[in-house]
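Form predicted on its own, single chain, as structure tokens, below.
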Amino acid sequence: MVDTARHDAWSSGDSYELYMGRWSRRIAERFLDLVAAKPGLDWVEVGCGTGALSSAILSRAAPARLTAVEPSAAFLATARAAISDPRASFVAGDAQALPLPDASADILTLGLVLNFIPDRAQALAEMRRVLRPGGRLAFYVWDYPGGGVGFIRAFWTAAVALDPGAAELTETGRFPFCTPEGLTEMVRSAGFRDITVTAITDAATFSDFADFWRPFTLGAGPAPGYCASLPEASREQLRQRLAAELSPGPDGAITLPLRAWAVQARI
């Protein structure tokens, strides 16, 4: 059997700007307008990455105090070097058992992170845990299934018409609760009430095929990872057929969409 997890390596702070952060950032933007906080509230951000959404919160929530907690060391370390805010602590810990005090958040976020962390009950028990009465969960996922990650789709299009056993690796089978219906049940499952779902749509352009492509090689994230695997051949193989098969537009710039589910519920 295939371990379709070998290749979530997110390690490398600065690949994964490259790959995932700089489209990461537009959505939390629009993440963040649509939760419409008051300011000064405690928040806490489960894996937080290289700090992208810890960034938006910064600067247009305005918290009272932001805790973010992270198990990759490599990601601390970029985010705290890049946010000096004063508000803002980054905590070394796990989703599944959170190194923070009972009832002690009025948020409790994540950007990108639930559908990768492998038990997705026992966290959000954890954060019902850290969450005050009334308190809100509000998160975002990519849409897996419905190709919501336009330049992933491709990527795997392509690489499974090449290597067929490629198809147990993509985000699209791995993680196919990605959608409203199956996140509502999750997260009522986990004794949430006032569920909401809604779209974030934007989309990612990239200024020529070499930027679409480079990412894809640094081995930050598992289409990275997976890449990274490949023999050369292959690898040139995978690219040359990418190239063919993506439209850039007359400046020799590509587009492809993005679209990501906002939850928000509360205990």
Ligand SMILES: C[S@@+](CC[C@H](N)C(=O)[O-])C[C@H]1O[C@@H](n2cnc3c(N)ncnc32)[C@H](O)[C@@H]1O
The other form holds:
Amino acid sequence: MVDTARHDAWSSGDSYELYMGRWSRRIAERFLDLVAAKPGLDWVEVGCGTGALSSAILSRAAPARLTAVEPSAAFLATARAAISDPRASFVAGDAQALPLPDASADILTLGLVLNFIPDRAQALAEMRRVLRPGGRLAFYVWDYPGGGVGFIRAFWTAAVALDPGAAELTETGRFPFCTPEGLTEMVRSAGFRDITVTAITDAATFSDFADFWRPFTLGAGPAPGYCASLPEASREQLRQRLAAELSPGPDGAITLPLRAWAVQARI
Ligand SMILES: C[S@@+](CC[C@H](N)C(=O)[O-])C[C@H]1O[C@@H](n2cnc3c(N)ncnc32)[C@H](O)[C@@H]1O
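After the form predicted on its own, can we look at the form predicted in complex with the ligand?
Full complex below, order starting with the chain above.
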């Protein structure tokens, strides 16, 4: 079987921040406004990465406690170094076998994670186990099928034109279920109810082409992992193609759309 996840490199916190963390932080704030959780809840976050959503929870949602789980040791180190709030604890672990007691969370959340988990049904069963009766599941994923991450779509369009074999690696192909219908069905099948899916739209503005391109060269995430795996000459060809295809504004800035689906449900 082809391993389409072979370039999913969750390994350098600083590189990830530049590639995705800076955009995830913006979506996280909008997401928490939508969730409007009451203060004093026990939160669990799965796949906290470098802490983009964790820090937003701490600053906006007044949790009693936040337990954040993450399998990447490098990302955990970045999150722990950035966040010293005594309400937060960061734990090594996997969504498919959460290292947490039964019925210990009022609200369980994930930011840009669910699609990357190999066995999502098992992970959702684990989330149900950890939530208290009446507890809430709330997460967001990019609208990959709808081109909701403009900079990733631009990257893969150019990459696949030069290397048709890369088509199997695109998030659009890998995560076709990231639609309101697909996400509702996945969460419903896992036994959740009162499911809502809401769009969060934004835009990513890069100050110039170098700001757009550099994160792809740093190897953190699927597209950067692929980019870093290319021989130097192929990477340069890809860079030139993207530079020719993207349309900067008069000030040199490049603005591309962002859209995430925010999913909320209860047990
Ligand atoms: C796109 S990043 C999102 C990180 C962070 N939540 C954010 O919003 O920036 C995907 C994250 O999912 C994590 N991840 C991948 N597989 C996972 C699994 N099986 N269980 C838990 N987390 C996982 C990765 O380590 C990475 O931190």
